[in-house]
Amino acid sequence: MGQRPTLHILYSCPFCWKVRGLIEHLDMDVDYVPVNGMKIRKEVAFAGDWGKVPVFTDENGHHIVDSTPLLRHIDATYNDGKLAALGDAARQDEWMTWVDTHMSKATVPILYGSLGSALKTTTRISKIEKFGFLSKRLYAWAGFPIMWGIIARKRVKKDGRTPKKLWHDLLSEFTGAFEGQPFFGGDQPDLVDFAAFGYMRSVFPFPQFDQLRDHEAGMAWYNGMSGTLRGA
């Protein structure tokens, strides 16, 4: 017998988020492993030059990596490709490429968009990720000003949207894809769907996600994805 799968996480991590609702949802047993913010390529060195989380490590030991394919690989794998064979595959195709290219550009503006935001993302960060002591002191007071000053701020200015308006925009233009279903996958989630959940998700444990609860459609899909996942 194998061993028990694991996955190396941050807890804040969308792409991380993405790939945990998935085995969650089909409440797969495996392991999470949380590395050190500030030691990421080092923690995970073992799964090669890929130097990011998720890597998830299955029972035979081999790893997989990459969010996007890591769905594939486990709707694959331990479901038998239902989620990704639920309605069309060049309209999921399309859709997965659309959520991985606008609402991964979305979480940074929400969460480091102002100075104040930014503070507050980063000590609630260094709180709930593994640190050690120093590094954990560091990443809340000094990681804050880089995250606005350097990314944050430029793409808000680059994209003319306050960060709550371009969530609002994204939701509106995502749940309106639904057909008139509670899900993009239909009367129930598909891969696109837990690709979305993943970027939502991880603003969750934040202040700012207060500015996604009046989008009544997209919380009432982010609240339907959250009923899913059995393993949670």
Ligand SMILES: N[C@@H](CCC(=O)N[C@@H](CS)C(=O)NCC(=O)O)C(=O)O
Contents of the next structure:
Amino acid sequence: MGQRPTLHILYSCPFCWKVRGLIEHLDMDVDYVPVNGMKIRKEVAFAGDWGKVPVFTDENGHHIVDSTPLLRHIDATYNDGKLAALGDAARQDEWMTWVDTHMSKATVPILYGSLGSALKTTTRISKIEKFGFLSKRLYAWAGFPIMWGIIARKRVKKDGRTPKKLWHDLLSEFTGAFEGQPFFGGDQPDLVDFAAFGYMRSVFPFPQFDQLRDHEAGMAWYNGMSGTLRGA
Ligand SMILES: N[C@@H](CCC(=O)N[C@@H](CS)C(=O)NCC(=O)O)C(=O)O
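To test you: the structure above is the form predicted alone. What is the structure of the form predicted in complex with the named molecule?
Full assembly next; the chain just shown is listed first.
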């Protein structure tokens, strides 16, 4: 037995939520280490050049980065690869790519795609994330115009749909691939479910999550996923 594994995270990072869901599902003993969002690169410099969260450090002090490879690593190392072994591997790979390509791009529009939502999100983030005294104020002032004015507005315009419609379309497409089962993985979730769940769960701390609540199949799946977390 070595050290207790750690996961360096940002509370508002969808990629971190992907990994957290699996950790909670497997009831692993992992310490979460919040980083300062204004200094991510510096705070995870111990893991090499990657410069992003999540970073998982195992009991031997090895660092594993990048959320999807990390999901696969955790399943393989701490769960005998049981989730990867569920169902058809090609279908899993295809949909993991779909989830990582499309759902990952839907979180910024819903959180920052309008002036009002960007303000709500940055206010909430300045309360829940770990910040230094100065960086908290800097974020509250600078984070909002950067996220709304530069990144999110362009993305919403390019897609053409409202952020809510985009999410509803994605949830319909995703749950439509369940083949009548409660989860993508069948009667239990697999790694694709945990990836998708992480993206949706990263919206949960924000008031915009209300826009997802009237997607019936999406919410049935989301609540089903929440029910598979230990201690839930
Ligand atoms: N492909 C990576 C993306 C990770 C990522 O972009 N994390 C963001 C936070 S949500 C980050 O750390 N960004 C810091 C940076 O790019 O400087 C994953 O899936 O883990």
